[in-house]
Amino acid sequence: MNNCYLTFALGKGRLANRTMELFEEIGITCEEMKDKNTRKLIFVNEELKLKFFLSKGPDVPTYVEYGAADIGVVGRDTILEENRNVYEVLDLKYGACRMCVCGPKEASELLKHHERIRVASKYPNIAKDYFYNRKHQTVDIIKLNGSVELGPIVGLSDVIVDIVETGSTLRENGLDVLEEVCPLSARMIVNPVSMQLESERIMSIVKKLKEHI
């Protein structure tokens, strides 16, 4: 970990625009990051001693864990999800969605009588806490990549475990949302040892962050 720079790893896409737009309005610019046709992986502000890259949203809390960047910013979901060694120390409220279990409606039954069920998701460790932890249901829980609607219309599964923005895809294809199992959004998480090391200068973000939202 290089002390003098903060470096901080971004989700790609929707979620490191809305981030770096809010920074902006708290002072923390970087103009190297507006040129869309940069190849560039590091993006540095000299002056204010920071660095960003952009990542998977998945591999954010591993760049955070290891000290490879010092703040991330990333959905609740992939916290939960990577289960990282990472402080979660705001929540900056965008990208607010839900993660539920959805099914066809007939499907809530089989949540009552802890019935052993198929439940798909791209989640599976939220899904197992979910169900393993809280509910004390067994399930068989089985890992999809794209659409997990699929996965009750094709008869893969009972049910799914999915983020909900509007439920409108959910809808559209049949599937209501059955249980709620925790709200999302945005968080920005530390790591550890930059939290003792650097925490003045992380902490004054966080302050004026918070000011900010």
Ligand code: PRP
The other form holds:
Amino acid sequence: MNNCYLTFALGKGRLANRTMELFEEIGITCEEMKDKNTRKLIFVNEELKLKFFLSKGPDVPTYVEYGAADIGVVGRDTILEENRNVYEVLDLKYGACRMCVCGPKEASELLKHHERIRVASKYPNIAKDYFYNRKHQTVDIIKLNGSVELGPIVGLSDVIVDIVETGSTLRENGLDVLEEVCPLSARMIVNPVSMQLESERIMSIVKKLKEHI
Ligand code: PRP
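For comparison with the form predicted alone, kindly provide the form predicted together with the named molecule.
The complete assembly is shown below, putting the previous chain first.
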């Protein structure tokens, strides 16, 4: 946090690019950030007193909770998984997809009968919350770091909890959506103290974005 600068943490990659495009449309720009070859980690717009940095998605809520960034933009999947003390203030609508329980068709029987199954996921907290608190089903959760669809294919798990966007990864690997956990999209989050101290500046950005979306 800073007295004069508002600092933004953005999840690296497509999400950050889309976010900067959107910001540009409402007059929030950062020329420094457009240089694709730069190794710089933090970018400043001196005129508007704004700072931007890119981080790994799961680190965005951490920077915002501790106040190292006032505002963050990250997927709802990451917000739910990290479960940090931040305010979610706006649905930016892009990056829309779904968190789902997926697996081979036959596995839907295991979901109906509350069997103790194995669930692989990059999102162990979301998976745990879904099975324990919503379905009241005791399961074994196995954390993976990517290519989660391999789980049921190679016999590591019965099902997976993962993001489905177009559905083509599932289709190409003979898996189906068995249950939907929740819808996802990019969200803006704010540090609770910044929200008090900088509410005017922050809410004016939120308002502009809301009107634009
Ligand atoms: C994500 C997700 C699925 C896939 C879904 O993975 O985990 O695997 O995209 O998209 P689709 O429904 O359009 O096929 P990502 O590509 O981010 O890589 P990862 O498997 O390493 O997490």
